[in-house]
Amino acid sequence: MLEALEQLGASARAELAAAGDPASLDAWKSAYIGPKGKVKAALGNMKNVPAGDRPAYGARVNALSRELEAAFGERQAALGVKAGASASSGPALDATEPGVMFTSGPGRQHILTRVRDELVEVFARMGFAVAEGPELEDDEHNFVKLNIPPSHPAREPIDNFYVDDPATTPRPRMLRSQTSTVQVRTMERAVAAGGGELRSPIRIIAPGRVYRPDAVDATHSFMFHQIEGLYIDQQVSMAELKTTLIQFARAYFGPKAEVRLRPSFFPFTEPSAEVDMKVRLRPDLPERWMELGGCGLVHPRVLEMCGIDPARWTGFAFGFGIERLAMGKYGIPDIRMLFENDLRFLKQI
């Protein structure tokens, strides 16, 4: 696996050296260090690496990512391409240009607000209360107490919006990259209220904004919304998790909604699974499986770090992208349509 990484690095450097204009630089970035690039794909192979070799493999992927980022910046400078510019960059906005006045009739809730309220209402009928937490988080709640070790690739600055330098700050602050931080804070509050131990079950959902420096395309954005669920009780099983997800899908999307779970890996759940649902994004397109999020039984280590005895308590957690749910229910083919504020689109939904 390490030899494959070295070959990937050599290939990337050779193609970067051959890139001679902004368009080819954009293509190279997407192919290698973008959110769907080959370095990300190599990180996804972590589950296929023997457990004893994973630290070395993860460290090499991180190092390769940093090396290629630096090489990309150097190549931009050599070609005179301004950092952040791309072949598709349009003209600069003229802030002095007068605005256009128009009337659009009575207002209405934005589609994302409406979907969030619909989701909260469905889960409320299933007994889940709403919990909230800060969007400006710290490393401990965003990573440490979710069983994500310091060497994990998910903690790299390239994949997060850090407010403090993680290389020099012991507990750096950041814009949260997942609403799982609310789960951690909810468990901490429950333990504190119980005088140092959990005394009653927890059943909450946590809707909110999260931030990741992803390149914007039809299915990704640097700011998006998640809704996460957490259920802690005694003898909670995967069967209860699957039943909850199926009942949610049928309540929200209709009685014929098809859902499947695929085995996966997350540091904060064990076992873990990806949740897919069959959707039709346009009337002229066939149905296809679309990934909604992840789920699994809460890792015993996460319970321990939140002060909960894993020998007595177990639980499940799940997390969905609200934009993905909106796209699946209303047949929206491009996530960017949700943020462009085009009244022609907003009036249709």
Given for the second form:
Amino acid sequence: MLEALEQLGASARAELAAAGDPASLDAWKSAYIGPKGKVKAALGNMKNVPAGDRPAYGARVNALSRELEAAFGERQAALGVKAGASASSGPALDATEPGVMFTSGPGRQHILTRVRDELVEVFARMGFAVAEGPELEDDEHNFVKLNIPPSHPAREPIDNFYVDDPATTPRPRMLRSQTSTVQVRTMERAVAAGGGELRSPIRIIAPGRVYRPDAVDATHSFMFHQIEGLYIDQQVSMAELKTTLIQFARAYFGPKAEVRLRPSFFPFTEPSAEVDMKVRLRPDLPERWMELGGCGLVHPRVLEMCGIDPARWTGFAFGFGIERLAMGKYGIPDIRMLFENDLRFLKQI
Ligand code: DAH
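Now that you have shown the form predicted on its own, what about the form predicted in complex with 3,4-dihydroxyphenylalanine (DAH)?
Everything in the complex follows now, all chains and molecules, and the chain you saw is the first one.
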């Protein structure tokens, strides 16, 4: 047993003599005298030593450990390696070296956040309050109470992010595909607050994220933002809707803004129209009509399903794409630019 210790000592000394640079010194140190080194292992081997030999064995291991520590120190000194320095430690920190300048300036809000805030502000001036609803919805708020029948193509699983299987779950959850869900939630809330009936007019906008499994291209993304509007009062007319939209367009795009309504169909409005706005996407391109979204007078069935008496109350609603509004206002030709977070783009806007 003691012989094995002498052999260990001999090979340790031979290898130490051969170690000629800080890296091999480091390697030697962990192989022999480090916490997982061979000297520690020899101490651990004590249990295999006959009981009578243990005091001598232990003493020899401790002595060997001290000898090798000392030899290591001498070898370091001979090679000019500073004690405590290791191969992995880099050059010492120079506290007087000048720092790196941050040239990009302070951060600021993303263009979509700013556009949303601008929209909220413009509509607030017209008396619209902000309403919210969950992004994880159910088909009752996304479809049923918006008068979208079970057979409607908009409900197809391939066109929606369902969280539950719509074929087997009674009220499947889904990522909302439109902010029109917030119309339903707002009407339900108002009716609940009125103890089962609507007691005063509603005037809200609801900006937020919506999700559709569309292939990404210059005008589509699987997630985008919409801003929904809902106004419920007595004898609300299409004329009021159009006036509101024109007022909005002038406030947001400037006094020369033009709005066009094209007859269309949505299950939750009657009559329905598509809203276009005249925009110039790039200085070198001619102006053109860009579709912003839809609008119309709230369908009596929708009012009814939300607990509102359509004989007493009427309303208008609209829903626009916020990215479209941002692109139209700032001449952004590709929706992907809004999500790539390329600082060269973001800094320009
Ligand atoms: N929710 C519709 C969509 O995502 C847009 C829309 C159309 C909203 C007509 C409305 C509306 O409020 O009245 O395509």
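Predicted, not measured: the structure shown is a model, and the values here were computed from it. Rigid core here is just the name for the largest C-alpha set that superposes within 1.5 Å across the two forms. Positions refer to the first chain, counted from 1.
Is residue 11 displaced by at least 2 Å at its C-alpha between these two forms when the rigid core is overlaid? Yes; residue 11 is a residue whose C-alpha shifts (by 2 Å or more) between these two forms when the cores are overlaid.
2 Å or more on the CA of residue 47 between these two forms, with the rigid core superposed, yes or no? Shift of 2 Å or more: yes.
Superposed on the rigid core, does the Cα of residue 70 end up 2 angstroms or more away between these two forms? After core superposition, the displacement of the residue 70 C-alpha between these two forms reaches the 2 Å mark, so yes.
Can you give the C-alpha shift of residue 26 between these two forms in Å, rounded to one decimal, after superposing the rigid core? Its C-alpha position differs by 57.6 Å.
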